[in-house]
Amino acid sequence: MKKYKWGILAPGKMSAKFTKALKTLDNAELHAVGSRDVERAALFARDYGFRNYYGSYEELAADPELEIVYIASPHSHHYEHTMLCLRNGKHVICEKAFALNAGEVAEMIDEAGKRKLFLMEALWPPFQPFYQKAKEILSSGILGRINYMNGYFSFIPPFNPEDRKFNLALGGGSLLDIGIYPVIDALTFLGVPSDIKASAIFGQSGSEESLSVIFSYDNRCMASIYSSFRTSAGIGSELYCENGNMTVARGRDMNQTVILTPHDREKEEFVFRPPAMGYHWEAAEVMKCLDEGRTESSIVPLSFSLDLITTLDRIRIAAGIEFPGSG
């Protein structure tokens, strides 16, 4: 079994979760951590067992032994940091949202293609057992056609204008942080919408704190998308179909549930509690693809990421959300 040397760009809460998942994989080596703060990098490396640490992202990307980089910086810097790593010959898995707009994502994809390097957006849902169960149920035809989807993700974090959730300069707002999840659900279960209408409520930092979106489809299906830092609605999507309904949901602890309610028989509930909060499947997919000589995942293909960011752009424009320098 080939072992791959992993690096973490921007240690923080997400990087800690991802690193814990990496530690469950026998073919992943914890090689290096890079931060703009060398003391922070040293502390993260010590706490999680990385061999090396650097006080700049440039030094991390230049490490000649490093093979794969997980990027968890704010949305506003994903393009810059992904391009830095690709140009230094590193394979990349970058947290969602992939970048601030479709133009940046297209450049990232082009750069990876020219250099024959692996690139994937770190999308959590497609790898999870509750998602696979939901797709299995829909593919079986038992529920018939989907007529309507209601997707939501909201919670109430403490307000801090400098926090990435509220800071416009960092891509702040509910859309890219949590609204992206019900959008992923809609694209997965229904496809790209033909029409989008959206309305946002903006907070004191200038970022949107609540967002409502309506997707319309040519086949007369609709979807509603809701994300907010002002309410606590939880995380999930409800699918209303010809022959019954289905709810896919997860808790903040990542426990996963699929509730199937056919019109003609009793309700069924499926509960999943994956190890390592389910993040290890993302890392395993990167290494599996590299083992097979592939530079793109079939589970999260780059075409899906491009559809996703294009849809997020359409929502942003419809809702009047503007990020500094985002185009």
Ligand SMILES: NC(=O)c1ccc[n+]([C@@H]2O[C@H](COP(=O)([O-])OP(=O)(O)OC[C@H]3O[C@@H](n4cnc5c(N)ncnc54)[C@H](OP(=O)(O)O)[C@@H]3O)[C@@H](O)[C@H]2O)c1
Contents of the next structure:
Amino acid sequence: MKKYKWGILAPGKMSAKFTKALKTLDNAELHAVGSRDVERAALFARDYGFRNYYGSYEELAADPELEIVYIASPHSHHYEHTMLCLRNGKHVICEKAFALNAGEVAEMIDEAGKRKLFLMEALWPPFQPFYQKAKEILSSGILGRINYMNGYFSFIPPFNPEDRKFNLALGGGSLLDIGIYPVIDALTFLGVPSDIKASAIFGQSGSEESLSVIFSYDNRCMASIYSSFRTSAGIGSELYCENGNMTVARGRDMNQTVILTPHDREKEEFVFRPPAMGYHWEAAEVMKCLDEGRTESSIVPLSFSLDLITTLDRIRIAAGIEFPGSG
Ligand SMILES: NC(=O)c1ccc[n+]([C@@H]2O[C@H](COP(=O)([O-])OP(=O)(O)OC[C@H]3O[C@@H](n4cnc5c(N)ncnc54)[C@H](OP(=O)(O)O)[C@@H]3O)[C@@H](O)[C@H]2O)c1
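I would like to compare: after the form predicted on its own, may I see the structure of the form predicted in complex with this ligand?
Below: every chain and molecule of the assembly, starting with the one above.
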């Protein structure tokens, strides 16, 4: 079994969760961590058992032994940090949203392709059992045609204008942080919409704090997408179909539920509780692809990431959301 030397770029909250998941995989070696602050890097390396640590992302990317980098910096910096790692010959898995706009994502894909390096957006849902169950139910045909989807993700975080959730310069706002999840649901279950309408409410820091979106499809299906830092609606999508309905939901604790309510049968409920919040499946996929000589995942193909960011761009423009440099 080949073991891969992993690096973590930006040791924040998400990197801590991803590292815990990485530690459960026998073929992953915790090689190095890079922070803008050497003391933060040293602390993270000590807490999680990394061999090396660096006080800059440039030093991390230049580590000659490092093979795969997990990037979890703010959205505004994903493009710069992904390009840094690719140009240093590293395989990359980068957190959502992959970048600020489709132009940046296209360049990242191009760079990885030219260098024959692995690249994947760290999208959580496609690897999870509840998603696979939902897709299996839909493709069984039991519910018939999907006519409407209601997808939502909202919670109330403490307001802090410096935090990446509220700071426009860091790609703040509900869209890229949490609205992206119901958008992923719509793209997965319904496809790319033909028309998008959207409206946003902006907060004190100028970032969008509530967003309502309507997707329309040529086959007369519609979807409502809602994301917000001003309400606590939870996380889920309801699918209303010809022959019944299905709710695909996840708790804040990441427990996963699929509730199936066919019009002519008893309700069925499926509950999944994956270990390590299921992040280990993303890391395992990177290494499986590399073992098989592949530079792209078929579970999260780069074409899906491009469709996703293009849809996010369309929503952003329709809702009047602008980041510095978002284009
Ligand atoms: N997949 C999921 O379920 C999930 C869940 C939560 C978040 N995420 C994603 O993970 C990424 C990170 O989120 P997080 O919650 O971990 O954020 P966070 O706790 O704020 O950490 C972000 C890290 O980025 C680094 N950084 C680099 N430039 C920065 C800047 N200009 N300002 C602030 N920090 C900067 C900082 O590390 P150093 O300064 O130490 O280098 C910081 O610790 C985001 O893309 C987010 O959408 C994904």
